[in-house]
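Taking the form predicted alone, here's one chain by itself in structure tokens.
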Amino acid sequence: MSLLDFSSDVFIAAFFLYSGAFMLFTIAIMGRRWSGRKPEEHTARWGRIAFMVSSIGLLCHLAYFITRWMGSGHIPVSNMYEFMTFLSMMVMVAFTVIFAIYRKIILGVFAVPISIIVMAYAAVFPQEVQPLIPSLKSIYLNIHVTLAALGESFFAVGFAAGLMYLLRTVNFESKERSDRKQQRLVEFTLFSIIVIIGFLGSVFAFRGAGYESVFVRSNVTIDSSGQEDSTIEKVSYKMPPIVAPYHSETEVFQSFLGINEPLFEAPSWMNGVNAGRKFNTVIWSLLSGLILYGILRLAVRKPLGKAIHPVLDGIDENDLDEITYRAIAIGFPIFTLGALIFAMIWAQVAWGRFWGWDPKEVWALVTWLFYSAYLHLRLARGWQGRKSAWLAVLGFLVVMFTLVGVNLVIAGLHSYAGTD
């Protein structure tokens, strides 16, 4: 067995161990009501087991990282698959650090799934080892990416704790206008997470079924000499085409549930066949998320926030507020070093300038400014509790757009991290 094969095997083992740890953390919290033991004893016993399993999973994840590094000859963070697998590992590192400090079992129910979802998202991308392009052959790749990912992982734990705080403190029984607004915002946050899970479920379901449809489009351009130049764009859909690329023709169409052609065409401003494919993916994500959300609502027969709220009974809301702040306070200087300082040094070495207004650079700065504002409002203006929690939740949404939206939607010098 090669190092890369072993790396893939231990990565899968880490995924299942994290999934098992999540279920054990859930048993520790949910099962305390039905256990014959005292609730505190039940939670502590199963919490220790869950943390042990998650730690073994982290060791497997570290083994994946080291063996892939040895097998590929370079640090495995050079494309979206490698970066997302590394980020998920860093989320578990951050969780382990925060858990060791505060010993809050409930944190595992919210933080571990973030790592699981990021790992599943990584599996969407090509997993083959790719040679480094010249600009990536630098020691600053190791420093910049690892520190940036570690900082973002602490932001992820802060997001988990902030969401827990909101679920713990929002009054889901109140009919007051202000409380109803908070209820809707929490529910929308949970729905957004479910949409991501729905996207992953759709991708793997259709991938497992071997679905594929292909569209082509002819582009005619006129060069400076007045000569026409014709090019052909082709795109493969791995999900049934609800929307076709603008002004495209069908080369291969695999029917789905009796549908033999796309329902409509992408608007003209979505230029390029890949824009139509991405729009189609967004539609499938929303549909899958709505279906999954509807199933969960039918199962619990109440808003999800209201259903989760009792699980956090007895949890000290001040502890959750403190964990949110501490996680972000730890992550911020690490992120500053990795995503800004060493990134600018690397940009100077690779491209001859410290700053170039590349989309990824801009959104890294936006992320840094957002968390700077969070710390300023927290420390100078006394924004604690619910205001602080909402900032932690919104901040991580900015992080995820920087990681996912910029890489996959906006072209730039960092486009090497995308799927194609």
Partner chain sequence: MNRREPLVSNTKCECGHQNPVGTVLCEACGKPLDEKDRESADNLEMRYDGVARRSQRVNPGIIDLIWNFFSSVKIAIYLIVLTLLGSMLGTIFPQESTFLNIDASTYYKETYGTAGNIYYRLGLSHTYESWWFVTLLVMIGASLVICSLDRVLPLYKALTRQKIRKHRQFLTRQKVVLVTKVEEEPEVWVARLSEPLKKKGYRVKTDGGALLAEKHRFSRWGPYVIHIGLIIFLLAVLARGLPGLNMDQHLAFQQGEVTKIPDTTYYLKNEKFTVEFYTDDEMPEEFRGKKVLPKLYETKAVLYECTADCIDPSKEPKLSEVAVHDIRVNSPLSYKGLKAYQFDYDLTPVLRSVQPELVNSATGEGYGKFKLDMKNPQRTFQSGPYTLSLKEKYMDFGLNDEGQPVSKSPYPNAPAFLFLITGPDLPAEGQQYFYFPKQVDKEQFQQQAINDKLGGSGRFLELEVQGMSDVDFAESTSYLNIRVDRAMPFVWVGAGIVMLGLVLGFYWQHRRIWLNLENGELVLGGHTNKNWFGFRREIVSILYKVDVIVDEKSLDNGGGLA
The other form holds:
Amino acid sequence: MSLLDFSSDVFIAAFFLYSGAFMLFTIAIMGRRWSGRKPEEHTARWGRIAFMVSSIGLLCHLAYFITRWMGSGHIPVSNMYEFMTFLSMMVMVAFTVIFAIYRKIILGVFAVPISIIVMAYAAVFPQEVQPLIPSLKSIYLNIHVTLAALGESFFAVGFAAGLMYLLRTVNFESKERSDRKQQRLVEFTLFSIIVIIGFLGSVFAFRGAGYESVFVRSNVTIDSSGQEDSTIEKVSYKMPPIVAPYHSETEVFQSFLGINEPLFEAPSWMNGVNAGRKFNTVIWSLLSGLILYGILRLAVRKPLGKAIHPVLDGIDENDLDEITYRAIAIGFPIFTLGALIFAMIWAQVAWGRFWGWDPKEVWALVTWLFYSAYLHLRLARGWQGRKSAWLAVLGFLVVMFTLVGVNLVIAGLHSYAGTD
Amino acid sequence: MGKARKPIQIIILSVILLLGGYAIGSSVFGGDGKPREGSKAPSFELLGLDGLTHTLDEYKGKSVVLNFWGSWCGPCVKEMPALQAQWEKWKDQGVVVIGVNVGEDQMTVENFIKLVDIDFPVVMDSGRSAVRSYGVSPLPTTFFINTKGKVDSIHIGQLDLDSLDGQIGKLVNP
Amino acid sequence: MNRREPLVSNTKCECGHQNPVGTVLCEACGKPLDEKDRESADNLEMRYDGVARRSQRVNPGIIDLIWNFFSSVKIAIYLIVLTLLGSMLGTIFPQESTFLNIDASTYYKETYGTAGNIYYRLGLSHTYESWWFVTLLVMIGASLVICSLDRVLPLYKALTRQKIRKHRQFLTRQKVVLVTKVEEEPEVWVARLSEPLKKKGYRVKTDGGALLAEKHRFSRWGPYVIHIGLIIFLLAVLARGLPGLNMDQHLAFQQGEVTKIPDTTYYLKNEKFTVEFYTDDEMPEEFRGKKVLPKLYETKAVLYECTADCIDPSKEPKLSEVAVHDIRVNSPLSYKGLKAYQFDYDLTPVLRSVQPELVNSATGEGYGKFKLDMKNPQRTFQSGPYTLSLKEKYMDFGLNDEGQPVSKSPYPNAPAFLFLITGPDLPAEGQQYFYFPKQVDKEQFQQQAINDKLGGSGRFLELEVQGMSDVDFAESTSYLNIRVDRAMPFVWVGAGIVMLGLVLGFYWQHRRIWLNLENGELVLGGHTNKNWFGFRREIVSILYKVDVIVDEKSLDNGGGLA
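Starting from the form predicted alone shown above, please give the structure in the form predicted together with its partner chain.
What follows is the whole complex; the chain from before opens it.
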């Protein structure tokens, strides 16, 4: 068995161990009422087992990382798949650090799934080891990417704790307007997470079924010397096309549930065939998210926030608030060093300019400014509790846009851009 | 610190105003270093066809029409007769027309001059240093420099006899 | 602007200390100064230890108003948020600066339609150079300076002049509070407590039954160190724009040629440019035959400095070698602040010279080679008994609208030469001969036919290149980005100071414990700027050493956050 095979095996093991740890953390919290033991005893006992399982998972994850590094000859953070697997590992590292400080079992119920989702998202991308292109051949690849991911992972734990704070403190019984607004916002946050799960579900379901449809579009452009230049763009849909690219023709259409042609065409401002495909993916994610959400609502017969709220009963909200802040406070210097300072150093060495207002750079700055505002609001303006928790939730949205959104929506210099 | 507070505040605020003004000014108003109308014409040091080095300073006190051209550029060829005519018309009134050839070798330039029959001074910018300092991108580009060494106007593209005459007239009698 | 704290006219505390306007807690004993505040039981406002910010005064003038504006953290946060939003706007469409050669006024409309046009017209296509964005950055700079100055001096004073004995209300309204019975001689007990405190790294001061323990005060300077670093960073960025400190040009370097770097005394020679691609064996199976991945871009470069005859174009400059480096993407050449970065390349060969031979096509007799340079060629050549004088040369041969031969560009894409040959068996005035060194051009422009027309039927001379060794060309061109950026060290110093401040401020906490033991009652108050959880745990463990058993949670006086 080669190193790389071993590497992907332990990666899968880590995935299942995390999933197991998540279930054990849930049992530790949810089961405290039903078990014969005293609730604290039950939680402590199962929590310990859960943490052990998640730590073994992290060790497997680390083994994946090291063996892939050895097998490929370069640090495995050089494409979207590798970066996302690394990020999920760092989320577990951040979780482990914060857990070691605060020993809150409940944190596992919210932080571990983030890592699982990121791991699943990694699997969307091609997993082959790619050789490094010249611009990535630098020691700064190791430093910049790893530190940035670690900082962002602490923000992820901050997000988990912030969301927990909200689920704990929002009054889900009240009919008052301000409370209703909070309820709806929490529900929307949960729904967004479900849409991401819906996206992953539909990607893997259609991939498993081997679905593919192909569209072509010919573009005629007139170049400077007046020559007509025609290029043919081809795009392969891995999900049944609800929406076809703007002005395109069907080349291959695999029918799905009796649908034999796309339902409609993307609007003209969606330039390029890939915009149509991405739009289609968004529609599928929303659809499957909605279905998933509907099923969950039917199962619990109340808003999800209200359903989760009792799980957090008895958790000190002040502790959650402090965990949120602490995670961000630990992450902020690491993020600054990795995502800004080493990014600037690398840019200076590779491109001769430390800052070029490339979209990825700008969004790293936006993230930094956002968390600076968070820290100023908290430290100098006394924003604590509810407002601070919302900022932590929103902040992670900014982080995710920087990592994923920029690549999908805005193409730039960064080599991961346009990976999918 | 009580008494000194106000002066300190004023000093700090004015330093901020100064640096801030400079920052905003330099970012908004170019900063690319190219000469604009009204700015000082950059000096140059180029080899002439006569084998001597020529600088802008030699023509101090004269109005200078600085024309950047290349033998391969159609509009440059077409405007040469107009430049020659104006050179002949104004050369006794303190106007000098200088052709700056961009990046070609001596033989090409000599043949070209013979072909279009011009006799105003021509210098060769083989290293494109003047092109850089004058920020020239398309050819032809012509700079009208007044007697004080300031850029009076810039003309991008082919010149015609009438407008050239008008512009030189403006240069001589502002 | 409205003030959060009402300005109290009587700022003299009952302990006798005269406080400046704007003080919240007495600088000496810590008692709240505001009447209303005194009746409250809420946690005290401990920011900047309750001291007045420098700028607060009763009748502010215009200078004070401007000063107060920038001194406000609220304004600072607004500035941060506005900068954040402005930066976001700039990423909607690519900025003008990402393109080397476009006409922005039409590009955005053509590429992105109406939205692009609006984007361009709003000036968002150069967001980061716009007056409003730079103004925001300048205002952030001003805010950094003034906010810090206004707070750091009073805070410094407050922290260096701390009284050990504090007002009871100051203690009981901290976020960590313990009130309990201790039946022991105050001074003895306090001395006993000092030991575990010192072991935990606290600096302890006592005054009878009162105690002040403090550690990691330097952490309080963290934010100000960050701000100083940011100011240096911003100033350094500003300084980059000063003339002479900065140079940025993209230049083409033909392989084998020494090229002058304009505006400097340096010359750079591209000895060899290499581009390598990964072989199929090195690629994952899925990519084979589908993708081409570059492996290496490398320019073997030699840097020369001109030592004499540098400026005068009529003389050849004298050069001396100063640096040799293989320039790769992550490894620029660097010499005394001048850096050369690999930027781009062009593998089109560029013809430099040929050595054709004049041959008699009838007899096959050759008359000897001569060297014909593309740039600045000799004017006359001797080949056997024949003299060739060069009459015309075209670098990029073509015909204009009138059908006359012209050069279409100054680049030797399709060089052509017109010779006048004189010698035996030729007409007295000589014979014209058109020569295209490149085989493709010979065919495309029909050299044979042209010469037949020029030379007539008796033509017997041809110029021929005998082998590839007689052709000299630059195999490729490497584009390097030449930069000088003398302010960079200051940028890094600024960034380093920011990092230092972040570490100081975020990974340590300033912890203080005050206590007073009087009449058998211990009143303890604690304050930290972060991590109350760990602070409470530490106090519990310290008290445990002197046999006072308390629960962590019971120390929490509400709101123990931040």
